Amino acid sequence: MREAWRAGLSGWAMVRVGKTWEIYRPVGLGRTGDHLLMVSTDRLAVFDRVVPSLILDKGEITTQISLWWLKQLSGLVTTHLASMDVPEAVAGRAIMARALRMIPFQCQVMGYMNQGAMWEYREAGTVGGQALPGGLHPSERLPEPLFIPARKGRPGTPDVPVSERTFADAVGEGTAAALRDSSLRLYRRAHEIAASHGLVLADTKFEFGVNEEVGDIELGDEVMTPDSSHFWLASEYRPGTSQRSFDKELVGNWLMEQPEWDAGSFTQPPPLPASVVALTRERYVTVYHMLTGCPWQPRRAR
């Protein structure tokens, strides 16, 4: 799966390959102190694994969701954003960022009940261990959204929810109570925001890193795109029932249909067929549409 914009970043080395991200630094300059070319590719991973088939376009649409969510929330976050000056070959797929030393947490925000957690649920009247009343339905809005830190998962392993104590015991007191109140911050404000652009921000997950010249905290990787996030309708937002989610959900449920693959296994996805690579497509332009009010054009195109 090598994508084309990868021959027009020599000069640059190769410092870390992720699932859907890759960062680059300068030829001959030092691991510390500068800045760092962080690139999102055309790649989707779902349970924890890169499906070997490319969503076109996907690296520019999340960056360019990111890129709006960053200007909406200004002045709530720090963030590692550094400039958007960045090679040609990677220009509207990359950013210049700040380098974190990141801290191996997802902060997880959820405001409304998924099918996940709905397990949980009605087996032990919890979601990632907090008590919730009774009574909730698939898709209803919770009382107050619920912040459920994970610990990140080697590469091709899952993210595990641990409980807040857990969480305050492995990053300190003062800084877990700093990730929780922006998390919680940010995705209140996301969800006004989404839902006066018709969509409902069911949940997301945040990454942060310290700033170690300065000692800040500050919001790394991709912000509230349909990779981290899920996205409904609020045309079509029905309680009680599932929800059509404008974001890589269709390739799991594609994915959980297919019997000769376990999604608890360690092995690599089938490919897409290309009618779920266009769908999946769709959806994520239908979400930058819908946020940034301007039709989807490509680089490529213009």
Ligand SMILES: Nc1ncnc2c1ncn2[C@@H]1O[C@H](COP(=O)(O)OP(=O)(O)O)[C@@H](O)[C@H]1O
Second form
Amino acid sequence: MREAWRAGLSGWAMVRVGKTWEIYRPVGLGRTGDHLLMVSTDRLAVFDRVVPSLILDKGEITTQISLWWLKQLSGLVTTHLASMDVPEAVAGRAIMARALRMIPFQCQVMGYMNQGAMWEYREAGTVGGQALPGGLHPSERLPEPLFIPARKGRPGTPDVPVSERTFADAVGEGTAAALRDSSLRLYRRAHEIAASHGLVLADTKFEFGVNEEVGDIELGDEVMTPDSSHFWLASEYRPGTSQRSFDKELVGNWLMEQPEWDAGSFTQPPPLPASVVALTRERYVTVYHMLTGCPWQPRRAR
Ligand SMILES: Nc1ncnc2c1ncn2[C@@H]1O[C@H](COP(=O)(O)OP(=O)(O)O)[C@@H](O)[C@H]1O
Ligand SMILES: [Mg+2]
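Can I get the form predicted in complex with the ligand as well, since the one above is the form predicted on its own?
Now the full complex is given, and it begins with the chain already shown.
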């Protein structure tokens, strides 16, 4: 699944291939101010596996959503965004970011019971290991948003929720408190903004890292995209049932219906049918459109 834009990055050395992102540095220029070219690909990962089908324009859509959020939230947090001065081949889907020493935890914030949370809650009365009051229904808004730190797994393994105690022991009390506070502040504000655009931001996750030049913690990674969040339509929202989710939901649902593939088997998922690819793309486009108010137009069509 080589994407065409790779050919336009001949002057760049690949530093890391993630499930959906690729990170590059300029070749031969040494440490150019420690800036990284972060490229969002059209790959999609569910159950910690990359599916062998590309979602056309997904990298560009998610990058544009992420940038839109950074603009909305600029007063609330310092981010890794350095510039948009990127090679033409990846324009729209890439950013220049300060290289951070990433804190190896996802900072998840959950505002509503999603499907995954409901399974754990029904079994154990907890979500991310945290006790919740009884009687909560699917998709119900939680009394308060929950902060759930999750240790990032090795490639191919899931992130594992940990207690706030374990989190604080791993990253230090001060850092743990700062990340909790920032995550909840960002989520609350973003939830309000999403609501004013007709969307329910049910949950999301952030990654932070240390800018070693100045010693500060900055928000890294992608921000409140359909890859890192669950979005529902406010107009359809009915607590008590599951919601249509404007993210990777259709891919996950389709894979679970495939008898020959088992999420726990560590094997490659099968390619997606064209209809699942097209409908998933439509859901990402809808989130872009509802948030920004602009119709989606990929750079390749301009
Ligand atoms: N500013 C940054 N500096 C260094 N690494 C970053 C920065 N922002 C995000 N990252 C890292 O880039 C990677 C993006 O890859 P991704 O495809 O999301 O893989 P995964 O989430 O499976 O690790 C993540 O490991 C993330 O921690
Ligand atoms: Mg990631």
